[in-house]
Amino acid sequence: MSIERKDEHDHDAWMEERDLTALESMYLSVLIWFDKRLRIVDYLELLEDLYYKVNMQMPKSHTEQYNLDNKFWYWYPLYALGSFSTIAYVVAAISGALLGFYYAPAAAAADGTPSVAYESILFIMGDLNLGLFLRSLHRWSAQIMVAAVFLHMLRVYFTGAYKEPRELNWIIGIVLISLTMVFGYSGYLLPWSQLSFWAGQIGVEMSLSIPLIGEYVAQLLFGGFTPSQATLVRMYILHVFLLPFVVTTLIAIHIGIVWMQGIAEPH
């Protein structure tokens, strides 16, 4: 009896590597057709090349570096900061992109009738499928990422990270903490209501108390000396179609800094 079961056996291990090999070889004529008509052998090679040189100069963690094992490092919460506000801003920008398609940026009539811009984000938080999800989680990631950048950068100067040879990554992100908050400002005064209309006043006066060119600077940024329609326009370019490419463009300008030059870690 187990001579019988020990023949099944090698039969179904036959088996097994007959299919197996049969699979190969129909991996092997699907790629090397296709091999054949786009190089794909050669951009795998080109693939693997660029994973093992990326993978080289990628700056090691504690537990490589001081052979801590497994052993929770301390700083690691903290080093994590950076990339956490890259996933919020990611998050705002698809959630804003989504809200866009809903959003109109229309200031209110001369009767004193609810502006169209209030009234797109009332359509928005209680008509609209998901809206008041979408709107709140867009809000919600604009807050955390302005929290995290804030902590980020008090990690950055306590540790000393700002030193040569990261001067130039420390500069690109005091622009990028201010435009953080241009970012969290413009888009506070989108939904017009009354908190955005004195909100927008307040940054007049901002303005306007600028030695030599307020009024130029109020006029440029405000649209005039009180907020109104070309206010709300200017904010909204300025939140949607300005901003956007610059803070993204210099977020990837900072992370290929931090990625050729590594983490700069406490001693």
Second form
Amino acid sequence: MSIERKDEHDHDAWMEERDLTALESMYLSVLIWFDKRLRIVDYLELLEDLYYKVNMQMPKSHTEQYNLDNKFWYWYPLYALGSFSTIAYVVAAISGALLGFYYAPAAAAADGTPSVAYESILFIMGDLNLGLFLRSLHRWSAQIMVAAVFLHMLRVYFTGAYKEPRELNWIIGIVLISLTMVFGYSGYLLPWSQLSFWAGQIGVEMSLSIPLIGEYVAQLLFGGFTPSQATLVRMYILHVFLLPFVVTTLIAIHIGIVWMQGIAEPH
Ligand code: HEM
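Same protein, the form predicted together with protoporphyrin IX containing FE (HEM) this time rather than the form predicted alone?
Next comes the full complex, this chain leading.
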């Protein structure tokens, strides 16, 4: 329904002419109130146009092209692995944000505590109400995400869904699986336990093994040649600030492209 902008008197008359229910007239009054101040109807119409244009999927899916009634593969469970990765990501993001209230990204303290970060993990697990549950939720969702993303990639490969016109989404997928692993690695270092520390040392050694620029890479990623406070802060900022922004944006683009192109059927 299109509403032309009129003065208040016209609106009242317009509404009286039509036999509107209480709910309809309330809806219209609110809409008109906002429209007078924010031109909301014009913007809604723009969105509506955009929706119809964008919703014309390209290219036609196999079932549409050949007019097949049997769309059984839309329900094929392996086609849900991408959504499964997304759900695992959302659970990890929410539980991670809550863990952030109690975690401190600090290595040794002046009073001789060898790892403040590890102490905060012990606090979360031992003293915080539902802390053990929260940390387990975060770790399990993170690991399930890695597995789901990997299986999702296999299903895309074996059904040939990476072929034209979906190459761009395959490339975004490669970036996403790589960043998922960086998420996992940076998170693994955060407890600053023995496992974390030595995993950090392995990362340093791996960086150093890169020819010519190895030392610069180690310096940039780990802040030195042995894990230290500088390493912990780098991993922390990657894990809770940079990666969430980049990965959330890429997942949104990835799913947006699936929405535009439609799901590929097996070739
Ligand atoms: C954070 C990681 C990822 C998330 C959250 C994600 C999410 C999704 C979702 C929800 C779909 C819809 C179809 C389905 O569920 O199977 C999809 C499709 C697709 N994904 Fe991913 N994905 C991720 C990683 C990857 C990776 C690693 C690749 C490959 C390198 C990839 C390539 C594709 C392609 C080509 C499609 C289109 C498939 C088709 O049209 O049938 N994605 N993705």
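Only the largest set of C-alpha atoms that superpose within 1.5 Å between the two forms is called the rigid core. All values reported here derive from a predicted model rather than from experimental measurement. Positions refer to the first chain, counted from 1.
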Threshold 2 Å Cα movement between these two forms for residue 45, core superposed: yes
